[in-house]
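Just the one chain here, laid out as structure tokens, in the form predicted alone.
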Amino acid sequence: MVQAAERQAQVVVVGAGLAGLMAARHLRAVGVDVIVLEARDRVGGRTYSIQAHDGTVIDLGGQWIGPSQRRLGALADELGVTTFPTYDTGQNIQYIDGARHTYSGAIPLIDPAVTMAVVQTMLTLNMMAHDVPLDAPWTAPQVAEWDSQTLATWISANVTSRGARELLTIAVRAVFCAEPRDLSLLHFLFYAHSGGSLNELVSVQRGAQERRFHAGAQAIANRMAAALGERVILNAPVRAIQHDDAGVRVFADAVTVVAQATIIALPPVLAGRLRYAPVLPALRDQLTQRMPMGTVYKIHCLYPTPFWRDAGYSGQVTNYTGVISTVFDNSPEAGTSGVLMGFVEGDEARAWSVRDPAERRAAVLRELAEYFGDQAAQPTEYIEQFWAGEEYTRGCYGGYMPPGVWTAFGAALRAPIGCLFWAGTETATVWNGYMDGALQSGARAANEVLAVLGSAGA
């Protein structure tokens, strides 16, 4: 058995993705003397940035900027890091029962009782989520109502259109990788408020897919644990955590971190499954056991131009049947190439999950056909990746809670236990589940290790 070896520092970070890197450059920039244990090969965590075999930058994970995302956007800038507009231009595509239709906007007008039926319901949908405290969702004025039901039911409760139901559901599916079933009705107003709104969440141009970043997502990881050097130590797996009045020894495959803190900067699902002597306090525990991962495969297919955009199409579709049921042009921003991105989420990438990948591969191309002709089913290079097949993601793109979490374990979710922090994006109270929610989280982490240690924070 090979003896791990021993290091010494202020505090040990847990994950090199976002949360932990910005809580490490917080840190750092305050002089604290820090070391970054990350499980994989690489940093970025849920962003990963590789080139197709043209040289296309793809973003197998988190891609998109927002404007109202302003913490990332700084940090895009300090690092260099520039953006373009995600694709906007032409008619959007929508299946509705096999048939093939065309609008323009963010919002289909093929009928117009379910666009009104649609736009109500987000109204509705906003003003209510306005009412839950960011910090303390738990203590929102209609919390007993709104946490123990499921957003489904309360669709099926309030929402009479068939038409708008399924696009309701398509909007879920595409920002939880979820079911409405799955998501307590209090979560998603949390997180609607939590982006602003759900015009946000949903749009392109003034939402959070509105820009995308020339050298891909992960750059900023990566530009962010090069001015940490060595102080990021990747392949190392931390097992487990020992803490008590004194700090923390934390274990990881072939190094041993001793820090006077820890900041856990991993999905709650993933914390959870470390151990720890002591072990955790009974409520943290069970939370981590409730904040189940979405279920997601992101596929980008590649071809010699952006054909489509001949055409008049901007690439986006919506289909609530369909295998693949939203689509993006992913195409680089000069156009040299281009690139379809679909999404398979929810019960559908559950199903999918355990069928062949040729079966796989062959549905989604049949469905690019439907859409866009046959050339669509003729890519030059076909890439997919599955966040829940992931050892160290087991999902994406975050976690998020079931009825009667938010209530019975919601204060568990950031409070700090000794030496041990919670950082990641799930523990964010503005843009939660996004990049920005993560920055935030680590910051705030840093921040009240700081406190702890005695420094002044930002």
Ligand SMILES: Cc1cc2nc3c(=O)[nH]c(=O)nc-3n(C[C@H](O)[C@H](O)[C@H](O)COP(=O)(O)OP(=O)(O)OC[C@H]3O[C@@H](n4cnc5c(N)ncnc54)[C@H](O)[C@@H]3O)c2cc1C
Second form
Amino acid sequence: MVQAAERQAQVVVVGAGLAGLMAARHLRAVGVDVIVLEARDRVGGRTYSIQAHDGTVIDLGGQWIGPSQRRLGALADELGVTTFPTYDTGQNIQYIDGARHTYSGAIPLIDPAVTMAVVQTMLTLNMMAHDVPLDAPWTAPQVAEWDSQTLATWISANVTSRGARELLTIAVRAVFCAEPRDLSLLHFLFYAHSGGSLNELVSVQRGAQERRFHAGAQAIANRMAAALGERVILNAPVRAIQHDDAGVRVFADAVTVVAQATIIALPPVLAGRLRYAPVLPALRDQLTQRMPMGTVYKIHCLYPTPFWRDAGYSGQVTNYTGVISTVFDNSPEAGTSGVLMGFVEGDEARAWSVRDPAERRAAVLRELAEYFGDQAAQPTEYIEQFWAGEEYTRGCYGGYMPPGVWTAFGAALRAPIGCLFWAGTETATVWNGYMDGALQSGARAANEVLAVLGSAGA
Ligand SMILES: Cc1cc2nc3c(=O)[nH]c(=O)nc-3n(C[C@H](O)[C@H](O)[C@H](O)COP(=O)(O)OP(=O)(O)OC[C@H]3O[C@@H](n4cnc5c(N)ncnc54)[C@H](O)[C@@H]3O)c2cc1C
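Could you please show the structure of the form predicted together with this ligand, as a counterpart to the form predicted alone just displayed?
Below is the whole assembly, all chains and molecules, this chain first.
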């Protein structure tokens, strides 16, 4: 049997996603001795950028940055990771009741009654969202009503227009990779407030999809990790954590780290798969049993040119009954190659996960051809990423709350337990679920640890 090496540090961070790396960066900035343990052979977690055969940068995970994601913007500037605008010129395509329509702008003006209903519904939901306190959603005045129902229940009781219901469902799938029936209404409202408003969540211009990174989003994690150097240990999945008043002993494959505190920068569902001794308080443990991850395939099709632009299309599609319910133009800024990116989300992704990959690919290409012509069925490369099949992620974009979870378990989401501290985008108050939220959570957890270690705040 190989004896695991033992290392000492003041703080050990579990997970080298954006949250864990940000926590370590903050701690290093004030001279704290920190080690980061990462399960994979790479950093970045849910950001993962690769090169296609022709050299085009492809983001298999998180990719967009919006104007109010200021932490992410500031860090990208500091690290020299540059951005460019998402291609958003030309006609968008939308299917309503199976019929194809084209439009420009953020909200389709195809059927004035549907548009009115969508605008009215978004206004109502935004007003409700602003009543949800971001640091304690379970204290919202209407918590009993809002956390006892799903978003689907609310939609069926409050939105009569079928077109508006379909559009709202597409938006929910695109934002959560889950179905309206999966989500607590309270969680949906919290999430919208956390990102500013529903409009910001779903928009390209002035919204969460406004810009992309030239080098791919993972460059941010890579550069933070480079600055941390050998303090980041790859291929080190953490299995167990012993903790008491004196500190922690964190057991990863081939290395054990002894430290005064640990920041666990994992989605709650993965934090719940570690073995803790002593066992965690029931509220925290049961929270980790109740925050499922969404289900999504992110699919890229590459072409020699973005040919749809010549036909006047933006590359953006929404289709309620589609295999890929949303499509974007993910070509490089210079348009040196053409890239269509589509998401298979929620129920559709769940259903396709048990079917033959070749059948799935054929269905996706058939749909792209229907949207943009036969050329779209002949990509030079087809790249598919299924996050629910990833051992160290288990689904995406993030963990969400079904009904009742915020109310009964919400207080356990961030509360430290002795020398255990919690980070990860799921614990963020601002841009929860996004890269920006991951950074906020890492900085917050680092400050909590510093307060305990007796150092000045970062
Ligand atoms: C397809 C997709 C599209 C997205 N699009 C966007 C977008 O456009 N804009 C945006 O802002 N956000 C987007 N997101 C969300 C964004 O990527 C995440 O919110 C963010 O990257 C989460 O960072 P994190 O550090 O909290 O978690 P993670 O990135 O999940 O980091 C956790 C880390 O812990 C590691 N780990 C897991 N288990 C263990 C263990 N036992 N021991 C040690 N290490 C472990 C993992 O390998 C990982 O590196 C998207 C995500 C996906 C998947």
